[in-house]
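Consider the single chain below, provided in structure tokens and representing the form predicted on its own.
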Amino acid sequence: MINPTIDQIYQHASVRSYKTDPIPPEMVETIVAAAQRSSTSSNLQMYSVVVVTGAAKRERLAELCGNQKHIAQAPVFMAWCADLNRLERIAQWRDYQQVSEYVENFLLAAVDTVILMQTATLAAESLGLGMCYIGGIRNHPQDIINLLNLPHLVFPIAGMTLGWPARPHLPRPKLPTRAILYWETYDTTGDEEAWQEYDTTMIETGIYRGRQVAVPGQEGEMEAYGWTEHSARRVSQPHRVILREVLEKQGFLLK
């Protein structure tokens, strides 16, 4: 069941290579204003975007986002943010106490933002832009904090590059639906034989270039280096440790 609609959300892929060409602002408006008509809890929109288009700016972000080239090369960086300083002074204006200091404050902020987003990414792509989602944005929040001036409980959630592709991007294979996908209740059966299709798929891609890794609790035996592998190194490691440390600073007490 294909339309449209379906297949440009199948066509998606992360773009890291820009021609040089700029975006008229009203094209960047049209997309934000397109994003806005996405669903918001309570209608409350806790989200704001910062928009970055001058070049010096836009080489110091990508210094702070790991020296991410594209975010350089890319005619507009959007930094989308968590806001609940609007509804702060809102509150202030009609004689209330805005209560922010707990967790689901920050989490209906944080899926905001990610609604509002994905939508941007959907209109920009409709219109033949490409983009890139960068959440190396946290890599050193306080530095992007004061680089954008985001006052009081305003937080980057995440940013994006947005520009005119330079050469087609493949859409990177995705795991079998099966394996995300559960009726009535999380049933894993399977799971283990939908990850081994999908290593096997992201091999014969040729995204991890052939590399080898040992086999699991086989001594000397190699196997070629897939997704779950890859997957699995990830989330052994911490990242971004200082995130509660600055959320904390900016009013988000996650209590």
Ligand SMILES: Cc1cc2nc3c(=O)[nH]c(=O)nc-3n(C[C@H](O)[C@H](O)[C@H](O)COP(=O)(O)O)c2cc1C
Contents of the next structure:
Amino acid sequence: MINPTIDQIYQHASVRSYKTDPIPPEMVETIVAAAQRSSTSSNLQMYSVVVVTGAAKRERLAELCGNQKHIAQAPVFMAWCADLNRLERIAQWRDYQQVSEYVENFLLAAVDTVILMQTATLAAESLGLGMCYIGGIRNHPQDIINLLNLPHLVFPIAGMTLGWPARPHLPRPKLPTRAILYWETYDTTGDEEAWQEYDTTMIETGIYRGRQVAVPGQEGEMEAYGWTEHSARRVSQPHRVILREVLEKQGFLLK
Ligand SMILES: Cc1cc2nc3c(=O)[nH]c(=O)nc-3n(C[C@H](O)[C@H](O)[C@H](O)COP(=O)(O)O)c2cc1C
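Since the structure above is the form predicted on its own, I would like to see how the form predicted together with the ligand looks, so please show that one next.
Let us now look at the entire complex, which starts with that chain.
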């Protein structure tokens, strides 16, 4: 079943090489206004986005986000932030005290922000723009908070590069849908077969070219490295372990 919207969704590919051409500010506004049409918990709209276009600041952001060159290259960087600061001020303005110290409060704002930014992605891609999320924004969150002047109860969930793709980007295959879609109950029968199928697909794309892994039980034997090996290695390492500390400093106490 395919229609123009689904077709556009299927064309998504993270873009990491951009032309230097700028994006008109009205286009950025159109994208953010479209994103605002997204559902949001109780219509509370617990998010903000900081758009950075200045080259020097993008260079600094590129460094802070793990020396990712596409951040300096893309004409626009967007910092998508969970924001309970606005409601804090609104509650005070109306003579109430906002409750913000529970995990639920952070989760509400984070979920709202993620939905907002993915709608922005679809809007941007429909205009021919390319984008790439930047989780690296959480590598040095306190420096990002200082650089963007993020107040109490505002936290950067993800960054995004936005610009005109320098070349066509191929969509990256995903797991067979049966590996993530369960009907009625969570039933993992057949998962391993689906994972193997996906490993083969991903090896064929050449994404992991040159990477090999030892064949279990066969000394000295090596075989091509696929998505399961790549992902298992990735999740076996801790990442961004200081987040809780910075979240607490920003006022998200996660009780
Ligand atoms: C929350 C999030 C953070 C990400 N962070 C980065 C990042 O810091 N740098 C990067 O180059 N890609 C980043 N990505 C892009 C993913 O690597 C990419 O979406 C994934 O490999 C799938 O590829 P696709 O988007 O082309 O389908 C991120 C994606 C998400 C959803």
